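Taking the form predicted on its own, here's one chain by itself in C-alpha cells.
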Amino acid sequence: MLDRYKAVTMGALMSLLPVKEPRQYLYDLVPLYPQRAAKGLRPGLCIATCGAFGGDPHLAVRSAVALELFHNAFLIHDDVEDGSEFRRGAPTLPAAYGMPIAVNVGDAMNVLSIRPLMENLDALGPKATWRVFAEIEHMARESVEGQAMELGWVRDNVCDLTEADYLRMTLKKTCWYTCIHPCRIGSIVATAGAVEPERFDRFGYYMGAAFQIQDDVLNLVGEEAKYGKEIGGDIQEGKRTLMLIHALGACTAREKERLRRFLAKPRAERPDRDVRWVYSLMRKYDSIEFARRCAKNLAGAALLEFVTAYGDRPASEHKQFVEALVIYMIERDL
C-alpha cells in the first residue's frame, strides 16, 4: 500500500517540475531525495485518510505532493544544519553539491509545494482549499519551532532535559508534519471539512512520537545500508535523543561531566572513540531498551486512539492501512 500511495504521489510530483533551466543545479536535483529509498509515509497517511473517510483518494494527491515536498525540504535543511554526510544510502545534497546549492534546492521545494495547493481550488473549492492551506501553514510553523528547540539544545549544550522536553520537541518537529496534519488534510479533502480535524491530534501525536523514537533507536542499532544515514550520527551530532537524555539522567556525576564535555565540542572534534564511549554508556544504563519500551507504549496508545479517530468509518483497505501503519512504525528495521 505504501508503494501504491508513493507511486501516485511521485508521478504527480515529477509532472510538477518545470521543464526549463537551470536544470543541472536546481530542477534535476529536486527529485533526488524523494526518489531515493523513501517510504512515503506522509503522502500515504494523507491519501489513505481521504479514502477512509469516503473521499476520492485521487483528490488528495495534490496535497500529498505538497507534504512530500515540504518533508524533503526539511530533510535537506536538516542535513545542512547537522552536517550529515549520508541520506538514504547516498551522499547528502550538501556533501555532494555544497551547502549553497543544497539550501537553494530546499528553498525551491518549499516554493514548488505552493503550486499543487493552489491547484486544489478547482477540485475542492475555495473553502476546503483555504483550510488545507491553513493546515500547511500551521504544520510548517510547528516544525521550524521544534527544529529551533533541538538546534538550541545542541548550541547551548543543554544537559538537564527530561523525557517531557523531548516529547514536546518531537510533537513540534515530527508529529505535526509526519502524522497529525497528513491525517487532518486527508479528512478535509474527503469531507470538505465536515469532520473535525482535531479528532486526529492524539492519534497522530502518539504515532509520530513512536516513529521518531524508533528512528533514533535505528540510528544506533540499525544497519547503515538499510537505515540510509551514518550509524551513530546522532551521537556525533550531539542530538538530544531520548536515549541520550535517559543516559544523562542515569549516569554518575563523573560520567555526566565527561559526557557534557564531549557534547560541548564541535562535531568535527568529537572522535570516534568518544562516540563509542557514549554508546557504551547508553548500553550500560539500558537507555536504548528504555526508548524501545517508550516507543511501544506510544504505539499502543496510538492503536487505542485509532478507534476514536477512525472507528466510525466503514471497513476499507485505506482504513486497514492506517491501522497497520502504527505497528509498522515501530517494527520497521530500515
Given for the second form:
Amino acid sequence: MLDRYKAVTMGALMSLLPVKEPRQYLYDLVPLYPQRAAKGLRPGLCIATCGAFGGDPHLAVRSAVALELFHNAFLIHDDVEDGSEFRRGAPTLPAAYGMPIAVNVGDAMNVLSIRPLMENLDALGPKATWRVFAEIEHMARESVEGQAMELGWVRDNVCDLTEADYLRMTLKKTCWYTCIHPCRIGSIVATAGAVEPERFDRFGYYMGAAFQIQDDVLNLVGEEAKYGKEIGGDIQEGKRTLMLIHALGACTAREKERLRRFLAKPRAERPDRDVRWVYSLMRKYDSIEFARRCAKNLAGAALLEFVTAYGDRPASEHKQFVEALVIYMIERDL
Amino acid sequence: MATGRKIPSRKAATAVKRRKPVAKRVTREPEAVNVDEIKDAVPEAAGAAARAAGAAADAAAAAAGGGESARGEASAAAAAAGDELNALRGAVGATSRIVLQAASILEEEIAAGIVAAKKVEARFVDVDKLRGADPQEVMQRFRRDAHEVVDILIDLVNVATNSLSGLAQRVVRISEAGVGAAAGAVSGKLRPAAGAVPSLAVPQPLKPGESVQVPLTLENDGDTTTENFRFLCSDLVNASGDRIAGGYVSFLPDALAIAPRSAATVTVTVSAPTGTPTGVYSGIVQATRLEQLRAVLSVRVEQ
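Counterpart to the form predicted on its own, namely the form predicted in complex with the partner chain:
Okay, now the whole complex, with that chain kicking things off.
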C-alpha cells in the first residue's frame, strides 16, 4: 500500500513541476530527494486516513504532494544546517551541488507546495481548503520552531537537557508534520472537518516520536547501506538525541565534562576516536537500550491510540495500512 | 494603564473576545499500554495483534465488522497467537514514564498552538460569507500565481474581518505591563493604540424589557493560574444621558480563575428595563484583581 500511495503522490508531484528553465540548477533537482528511497510515510498517512474515513483517497493527493514537498524542503535545509554528507544513500544536495543551490531548491519546494493546496479549492470547496491551509501553516511553524530548538541546543552547547525537552522538541520538529498533520489533513479532506482532527494528535505524536527515536537508534547501530546516512553521524553532529541526553544524565561529572568539551567543538573538529568514545559511553550507560525501550513504549501507546483514532471506522485497506504501520514499529528490529 | 497588582506569571496574559466555537480540548490521562487489554477491548486491535503475530488474520478481519460473535472470534484468534502476544506485551509493557511525559507535553503544546490557530481561523475567516459576498473574485484570486498567495490570504483575512464588523477590535490582550492591544490581529491596522480600551459590542440590538446574552472566551496564555477574579460593570449610558444601571449586566460564572494556557467562557447577560429609551449604551466592564482587564461594553437599544 505504501508503494501505491507513494506512486500516486510522486505522479502528481512530477506533473506539478514546471517544464521550463532553469532546469539544471532548479527543476531537475527538485525531485531528487523524493525519488530516492524514501518511504513516503507522510503522503501515505494522509491518503490512507482519508480513505479510512470514507473519503475518496484521490482527493487527498494534492495535500499529500504538499506534505511531501514540505518534507523534502525541510530535509534539504536540514542537510545544509547540519552539514550532512549523505541522504538516502547518496550525497546530499548541498554536498553535490553546493549550499547556495541547495538552499534555493529547498525554497522552491516550499513555494511549489502552495499550488496543490490552492488547487484543493475546486475539489474540496473553500472551507476544507482553508482548514487544510491552516493545518499546513501550523505544521510548518511547529517544524521550524522545533528545528530552532535543536539548532540552538547545538549552537550554545546546551548539555542539561531532559527527556521532556527532547520530547517537546521532537513533537515540534518531527511529529506534527510527520504523523499528526498528515492524519488530520486526511480526515479533513474526507469529512470536511466533521470528524474532530484532534483525535489523531496522540496517535500521531506517539507514532512520530517512536519513529524518530528508532531512527536515531539506527543512526548508531544500523547498517550504513540500509540506513542511507553516515552511521554515528548524529554524534559527529552533536545532535541532542535521547541517547545523548540519557548518557549526559547518567555519566560521571568527569565524563560529562569531557562530553561537554567534545560537543563544544565544531563538527569538523570532532575526531573519530572521540565519536567512538561517546558511542562507548552510551553503551556503558545503556543509553541505546533505554532509547529502544522508550521507542517500544511509545509504539505500544500508538497502538492503543490507533484504536481510539480509527477504531470506529469500518475495515478497509486504508485502515489496515495505518494499523500495519504501528505493528511494524512494535516489531521493528533495531 | 496602570496595574494595581501583577498577574502571577511573567507571560500571563488574558484575552477577551466574543466567543466563537472553541476548539474542544480533550484532556485525559494516558491509559496503560497493554496489548492484552487492547485485544480484549476492541476487535480491530485484536486483529492488529493477531496479524502482528502472524496468526488468525481471517477471523480477526471478520471481527473488525463488530458484533459479539465476531468479537469472540477475534479474541480467540488473538489468543491463538499466545506466545507472540506475550512477546508483544513484554515489548510494550505498562504505561511508561516517557508516554506519560509525552502526553503531558502534547496537552501543553496543543493548548498553546492548535487552539490558538483555530481561534485565529474562527475569528477572522468565514469562508461562506466571503464566497457569498463575491465568489468569482475570491475564486479567481485564489487561483493566481503562487507568489501572490500570501497577499491573497491577507486579503481574505481583511475582508473577513471587515465582514465581521471589526470583531478583531474587540479582542483584548492584557499584559503584565497593562498595555491593551488587539491580540491575534493579522493586520497591524487593526491594532488599537497602546493603552486604548477595547470595545465589546453586543452584535444584535436589544428591545426594552428584553435581555441578550453574549458568551466571551477568556484566555490565559501565561504559565500560571490567574487569581480568582470577578467582573464588575458600570452603568451603561447613551448620548442623551439615559442610563441602564450596572446591575442589569450580569456575568456567569460570577467568579473564576483560569488555569495556565487554557480558556474559560463567561456569559454576559445585558438586560434593558422596560421603558429604556432608544440609543447606544456604553459602560466599562472591569475585572477585579486584574485591573488591566477592562473593556467598553456597548449595546444598541431599539424599540
